[in-house]
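Okay, so here's just one chain, in structure tokens, the form predicted on its own.
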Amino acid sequence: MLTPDLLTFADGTPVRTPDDWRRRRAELAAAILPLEYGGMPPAPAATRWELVSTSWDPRIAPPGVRYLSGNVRVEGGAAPFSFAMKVWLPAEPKDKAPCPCVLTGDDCWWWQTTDMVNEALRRGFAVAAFNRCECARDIFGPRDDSKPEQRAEGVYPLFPGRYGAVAAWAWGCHRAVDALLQIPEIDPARIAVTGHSRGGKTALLAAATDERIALCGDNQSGCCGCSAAKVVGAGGETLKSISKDWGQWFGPELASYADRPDELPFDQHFLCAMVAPRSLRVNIGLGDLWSNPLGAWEVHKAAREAWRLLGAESALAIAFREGPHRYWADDWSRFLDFCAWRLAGGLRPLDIDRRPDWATA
């Protein structure tokens, strides 16, 4: 069992209620956010939307589909900040009622080909993408402070503090949903946020940092994501590489602990229990031994008993595949179907709780 327990108190007491969670709530924040992710950047006094183009996009097969090119830009910080967003709108209902919307942060990566986003499209959602590279920068090795040239980009001029890249792509997320916000044709009560890998990572901090995400798709986000620092399969990645590799996703103190994480006064289970009572489903590659299988369903295990407290249990999902570290267009459709499911009625999810050999109950 992963520790701390999510339904005890700092000081011991239970958690016994909704409202008792949402004290509990804030304490896995406190014990999470700085240590790990260095904090996250403060919101700013505002976020504009700017329409740029709708010109065709030639890619998107779909009829009726509206394509929107623009910027979201961001007021009150130390320095102007923007960064570049596209929307693909799905034909306009009859009803011409707003639409379910899913925004991924990995446009600097493309794992939603065009085939998937035309998939999305023809289920009635509207896809929102952007490059999170321009919030921070991507930097292999430790973090070093030392090097001031490693953080003169993106976010960090305009708000300077000790927060990691990954904390400041998922800010970046939050900025694009105040940019959604803004278009008629979203529906504000269902956004949902997805990515792979690191881009789950910044995926799963935006949704348990911001309650207006109401759906958050992890595909493979493996340490410091989905899966557990405490709890290593054969293969996984453990925290003392992730600091060594990929230092400057995280607070400057995680890497502290690189050599005993079973120490950390926390573990992966309190970030995904931050999301409920709203939607959380993980996919994971039983072949993607780096992610660490394992340590992902010892969090779901841990992380549900949020859920099944605020009487939400449906709302948390894990599947298991076989093959390898991508988010395939297979995994793309299943997640579709969650959303489905859970934003828009009529589907139920195809893979919800299909335990490997090594799970137990």
The other form holds:
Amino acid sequence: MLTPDLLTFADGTPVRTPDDWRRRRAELAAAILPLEYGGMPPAPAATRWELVSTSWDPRIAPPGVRYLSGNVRVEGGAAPFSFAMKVWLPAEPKDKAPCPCVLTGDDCWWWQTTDMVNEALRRGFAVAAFNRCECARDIFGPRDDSKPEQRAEGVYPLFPGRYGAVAAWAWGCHRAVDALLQIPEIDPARIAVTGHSRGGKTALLAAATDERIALCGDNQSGCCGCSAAKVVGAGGETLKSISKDWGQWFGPELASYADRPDELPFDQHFLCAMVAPRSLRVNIGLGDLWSNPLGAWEVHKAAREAWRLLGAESALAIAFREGPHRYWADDWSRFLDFCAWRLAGGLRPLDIDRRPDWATA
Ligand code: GCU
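Structure of the form predicted together with alpha-D-glucopyranuronic acid (GCU), please, following the form predicted on its own?
After this comes the whole thing, all chains and molecules, with the earlier chain placed first.
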């Protein structure tokens, strides 16, 4: 059993009701966010979506798709800041109802192919993509605050702080959500976030800390994401290893637990449970030992208690598939199935024109 127990307050009293849970959730946040991620950059005074182009993308197949490319402009920090975002809107449905949207910050690498975007559009989802590395560079090696280049760009000059890159990337997701809420075709109640590996750590932290995000699709986020630090299967990444190789992703004190993860006042079930009662699906590759499938299962079992307490168990899913570390078309399709199930209101199709492929047989 992962420790500490989710359903016991820090003072030892039991967590029994949804009201109790709100207070317990605040305790979870206070335990994990500053120590693991170095806290979060603050919300800005304002975020402005600035449309710069609607030009056609010839790689996109479904008819009626609309293209928006623009800047997410953040106002009120110590310096001006913006990052680029692309949004594809599916063909407008007959009733002109706003559509669900899948957001990813993984536009810095190559997992989301055009075919994957096309599939989402065909199934009635908008897709939004930005490059999270515009918010913080992705640097290999231990965190070293004496090297100013680790914290010189992106959101750091805007909001100086102790936070690491994963927090800066998750903050980027929040600003992307600010911008998506300014696009009337997108349904504010049906925004999903997804990402792979370090992008999955980002998506999970973003969903845990922003209740506007209705669903999180975590793909093999592993250590300091969906997998435990205290239960690591053979070949799995440890806290010691991640803080040596990727310390800049995290808060400055995390590395001091590298040799004593059992003493951490949290494990990753805290982060996952902060998403409850909203939807979370974790996708695991059984051949991806580095991402610690065993630890992900332990986290899932422990976090499930939160969804159970809130009467929302069908909002939590974990999937195990064969194969290595990757986010390919089949992973994406299964993620979209979950989105269709959760964001289309149970078994009700979005509408007859948007019925997902798997529901038409
Ligand atoms: C490294 C790192 C992992 C991370 C992965 C990735 O393997 O150790 O923690 O998830 O990169 O982002 O692909």
